[in-house]
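Below, in structure tokens: the form predicted alone, a single chain.
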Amino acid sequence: MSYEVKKQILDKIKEYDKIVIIRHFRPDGDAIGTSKGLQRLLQLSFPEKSVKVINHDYSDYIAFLGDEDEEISDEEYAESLVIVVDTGTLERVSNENARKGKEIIKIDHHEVDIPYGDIAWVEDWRAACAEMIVDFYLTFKDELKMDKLAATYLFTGMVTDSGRFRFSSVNGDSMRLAGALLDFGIDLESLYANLYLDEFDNVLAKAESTKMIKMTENGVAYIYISQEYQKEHGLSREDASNMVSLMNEIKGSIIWIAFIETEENIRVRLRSRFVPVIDIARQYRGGGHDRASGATVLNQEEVKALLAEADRVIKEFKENNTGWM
């Protein structure tokens, strides 16, 4: 089934002579690795194409790969073939014009019930949406190229979506694939320093907010970071989000989270080990990965209640279980 879904795409690719690239909206690394890393893929590979990447947001803490393509006139999009990547339903792109596109094909890695697209690859059980691109390059090998730029991009898609490959989802197949990438030559120093390196100010502001770090009583560890917090002490959306990293090596709390008060709402990032906390996100607008999601909350009431949520599925884990830490 996998190779039949490829090779429709394959064929699609080669039928267009204008291509969008989409992912969804306030991008990780998967995201913006995946969409530059096709690009790249198929302007090696075919030249003669229009290949764009267009959205209407970026990251800062991928601004490092470099920019993104200017929007084009809805008679474009009316004539592309539209690839939507790393998006699990249309009302998460970055780009609503990707509706206007001739075809659309989604390829994607969320566990997500909503359908959409033409052409559907979906592998849910893959650690990273740049993974399956890697796989489709490696499938058709003698017609695709690949070079050390497109193998970076690629890259920096797999090591942020799967926790530097420490998350759960990774298996052999995400190492094979990994290990096809570096026999292009990826300067790995340069890509760690550009996606670990810190601000000195960043650096303390971290440490500072471990202070606020709170536990439920069955080991939940979760922070809030207020829109005060944020303004003082220079945040960005990012690194208050980012902080839910604080909490990833603390010995019990097999669920870890972090709120973020915005303007609109609250968001939240939900992380684990050896329990998912993807249907706790379903409960709360949102959804991802069994033990990376994400959700919105409305106010201070469904701040205690999705805790209390996580509380009663640690303590259950607990009861049943043995061998977490």
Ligand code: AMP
Contents of the next structure:
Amino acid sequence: MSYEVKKQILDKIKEYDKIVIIRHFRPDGDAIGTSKGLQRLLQLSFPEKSVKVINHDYSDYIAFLGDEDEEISDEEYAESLVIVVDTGTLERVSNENARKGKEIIKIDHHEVDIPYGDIAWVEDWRAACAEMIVDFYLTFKDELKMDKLAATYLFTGMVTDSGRFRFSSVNGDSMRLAGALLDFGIDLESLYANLYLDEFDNVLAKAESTKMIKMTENGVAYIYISQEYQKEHGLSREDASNMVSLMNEIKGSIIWIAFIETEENIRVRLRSRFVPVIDIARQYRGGGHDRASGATVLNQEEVKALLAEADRVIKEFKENNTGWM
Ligand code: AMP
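Counterpart to the form predicted alone, namely the form predicted together with the named molecule:
Now the full complex is given, and it begins with the chain already shown.
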């Protein structure tokens, strides 16, 4: 079944001279890796076409993959095929001009109930959206071209969104697709150095922040990063957001949550193993994946209520399951 939609997408790409690739805002490695990987793949395969990646925000963390492209005119959008990648709903695009494209294709791996796009290819079991681009390449290998750079972009998407291939969404296909990319000679040592090494000051700041982690009765680990704390320690929004990963290796804590205070509201990042957190996120203006979701809460009462709900989920899981660890 997915062959049909992939073929439709390839035909559509062939029809257009101008293609614009757009991703979600607050980008992660998968959003950027998928966009730049698809761009490179299409540039190599169809050198006569203009293929741009245009967005309105960026990530320091993934900046080593290089810049995206300059904004274009409304007239150009009107002639372009817009491909939106790794973005569950159109509300989450980094570039609102997505809607100005002549046609929109959605390629995504989020669980969503609000569809969009003239053609939508959604595989929500995929560990990363980048997997879908590799699968697309392998399906039409005779017509498409990949190189080491494209493979590096796509591998970045796969390794980051799968938590270094450790999340439960990783399956044999993920490994086969990653293997196909490694055959292009990706420099893993350099890629991992860029992704996972941190400034000494940040390492010290993380050690200090670790002491702020708290635990609910049944084992929800959480951290609340106030605006004051962010200012005091010179943390960017991205640094503060990354604090969620301080909690991902605590035994017994199968849900962990970071609350990041902003001027407008409190951003919530939920992560889990064994149990889904997406239902909790959906109760608080959010969504995402089974075991990695985002949400927004408006005040301290909602923080408490969300934590109580997460605690209830863990309690129920622990009462009804044995031998999970
Ligand atoms: P985050 O913690 O923000 O990295 O979010 C985890 C995953 O959930 C990512 O794949 C996000 O794209 C997605 N996500 C975050 N916030 C929302 C939201 N409000 N609605 C739908 N998906 C979201």
